[in-house]
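Just one chain follows, in the form predicted on its own, and it is written as structure tokens.
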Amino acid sequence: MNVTGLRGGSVPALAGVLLLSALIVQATGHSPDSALEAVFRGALADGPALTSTLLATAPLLLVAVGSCLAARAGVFTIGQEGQVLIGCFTGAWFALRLAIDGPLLLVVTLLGAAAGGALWAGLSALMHRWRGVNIVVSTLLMVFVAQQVVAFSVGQAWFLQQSKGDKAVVAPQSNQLPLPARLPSFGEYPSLVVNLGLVLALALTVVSAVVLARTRWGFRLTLTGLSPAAARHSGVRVTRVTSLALVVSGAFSGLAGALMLASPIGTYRLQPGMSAGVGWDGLLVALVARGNPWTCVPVALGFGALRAGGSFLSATGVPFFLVDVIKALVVLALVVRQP
């Protein structure tokens, strides 16, 4: 297991980030000790806090591993946030519209979300292949389109808007997913609950790492990323490989959207903005992990702890946006020093 991205001078860099973060919190008129204690209480202090951290980690890990696969092929995409949203959208549609009973509905919901994310990323691949549209630009713009698609779908009674009851106020959200479409949780160790979404994310991380290291497709992916000319000379269809890598990355992000929808992270409803920056944070995790799926695990766990603990900051009066500032500092500290 290679965790190269977290070795070397990472510890001094993180210590510097911690000191700088404390100074920023102090500058806003709040106590760094209280802020740190709030983050700890929200992320690591007990079973429920750890449960929240693990729930936040699962979708981050999926997005990050998918981004690693694309990066390994030399494809840099920044559309993960939109692909997560589309995964939420298609997953909700399958869960609410199909008359399927039992565990099969959950399987269909997950696969539908993955297909939605893959299709959304595939549109960028097609635009690049047919019209030469820059992938970075197209994937970014597709984020804004995805936001409008979701907002429209939950604003139309005939589409996915919440059903209207007697004298009920119709909200811009979908109905709750039926019970068979929700990811089950298990375990009391004590009060630590593990959701099936985390198991799924870890399993796909292992599969991705093995595929990259041990399979012909993984070799072609790496060769294409290192030298497209050499790959082409070796008979690799570079365009096909890069397009497929982008589509697979989108499928991972779409699946992350299903976890946002079908796990206790949210309310089991499709809502505008429910991706909550998971796509952006997952991209940062992949950046810090330097494209290594194994390294994504601890990094995603750290980001998950920040997301879970950040919600407790309001108890101390510290603005929540400072969590984003701290995350940005962590990424800069770990990325700038890399060769």
Second form
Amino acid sequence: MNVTGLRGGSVPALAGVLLLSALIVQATGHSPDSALEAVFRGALADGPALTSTLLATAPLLLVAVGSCLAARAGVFTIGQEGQVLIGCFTGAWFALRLAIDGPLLLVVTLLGAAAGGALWAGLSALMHRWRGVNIVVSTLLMVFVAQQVVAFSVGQAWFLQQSKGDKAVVAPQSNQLPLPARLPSFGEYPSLVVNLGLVLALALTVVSAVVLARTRWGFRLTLTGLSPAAARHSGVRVTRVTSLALVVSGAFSGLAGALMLASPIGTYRLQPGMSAGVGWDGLLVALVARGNPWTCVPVALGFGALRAGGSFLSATGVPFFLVDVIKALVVLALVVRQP
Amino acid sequence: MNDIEIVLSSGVRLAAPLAFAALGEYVAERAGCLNISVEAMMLGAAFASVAAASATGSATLGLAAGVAAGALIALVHGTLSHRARVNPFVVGLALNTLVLGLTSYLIASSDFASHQVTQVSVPVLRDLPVLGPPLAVERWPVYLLLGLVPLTWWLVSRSRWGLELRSVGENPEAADVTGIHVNRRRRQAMLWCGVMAGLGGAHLAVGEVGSFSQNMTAGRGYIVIAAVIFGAWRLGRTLLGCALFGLADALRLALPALGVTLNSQLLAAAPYLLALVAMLVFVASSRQPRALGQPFERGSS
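Same protein, different form: I have the form predicted on its own, so give me the form predicted together with the partner chain.
Okay, now the whole complex, with that chain kicking things off.
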């Protein structure tokens, strides 16, 4: 089996994407050279740039690996964005409302976020089991409900809205997380900082890959995905396996939300729209990686670098949205090439 | 106009783009394509219509360009998902990302003149109480619905093409055995969806608003999918769903001005919640096309 999941054909496909993007930049009267340089400077050039790439990578990787687990069981879910948001929401609730001090608060925040994401995905699993509701559609619809849940919670003084100081006007956002609920960073190298979130994401990637390849549950999952009928005949409880896969992928997405909330990218507070497309991007990462957790690592790094580098684009006059174009083209190029 | 008329007329305006696109998504879903790229079709069409209107100075030509853009996206979708056999959800998702990125990118580096199709005031209708102003004074494309709704109904429910289309959505294997080219029918349904969603997006841009702004469809494509589900894959109920969602949106915008405090997040989530509830109620009675969302490949089952 091909370990990376990507094939030789990927290189010309990616070159084509790069060329096409350069053409778009050129055609709109900007310089492709300086755009490329800006992305590089923002993503890879030095310690701070690498730090922001790694920060952006961690939640993407988690969402992607969760999606891989679901995809392996044959469950196609597109609700990750909503699960990430609900993860942010429940994580923030635990971090701000529980009277716990010390490292335990961080643990509770992370677990709370994972539970929130799992619950949100679990609702879709339940609707599928009870009434045969299409999982693709229900997970999609729940994204928009999740957005309103977060918008509501930070708009209510009694719920999660920032508490009033001297000013009468309060922004629709929560208070900042207390210090113990924030993810610590390691290795104060010359400005290269590795956040605990990345370590967590990598560890869970390894665990997931090993579970898929080496354990009985991983085998059941793969068998169910390959042929539900064969799985049923060999005594696998198919619905239970697929529901659990969906819930676990929701937990991964929820945890990804906590990684954003409790790190500098989320400025340590709950805000509407704070998921910033990480759920969609993570799903795209999993698609490009063709459901292989190992492959998710380099792909997530690539997407993370694009996210980090994209913020430097605007300085060259090239709109930030070029990054989204490149991402979509990469997905199409890599997915279409494969038979 | 009094308050009710204001809410009703903004409801009609918000529902019209949804109704156009829903006519397309309804056909696509009856053929078994769960097309999640309606959003891309509407947004791409909205952009293309404003760009073309600005270039030619004619809002009507803009509308046509929007339809062409919707059709183009449908062709890409159909080719990738039914010829290259890529998972249709993957294609839809990638297209949504691509079109959102591309239109946001292009609008940030261009400047379009504003154009809008003309408003028509229907003589007798406008004198009706309450319903008069909302229905009688509209941008003219709205009245296209009067022809397109029966046409869609006839195509799907009464024509031979529609019969084959429905068989493709219910049981592609059987349709294949009787000599129907399953994936060709699905590409045709998708094309119809592209044209209609394109019309919806273009109507939103050069009809209602007159200009393009970044992500101006803002999830309307997803609401359209919700409307078809809410309508339990029937045309009449699907359009009713669009009207309901348009009205909910109009209420959300109007309530603060009317001095009523109803939670705006709840109203914004209402279409999606309604669709979820409708699915819980209706899906079990299996009105959903049986092969919905399942790619067909000859000899695969």
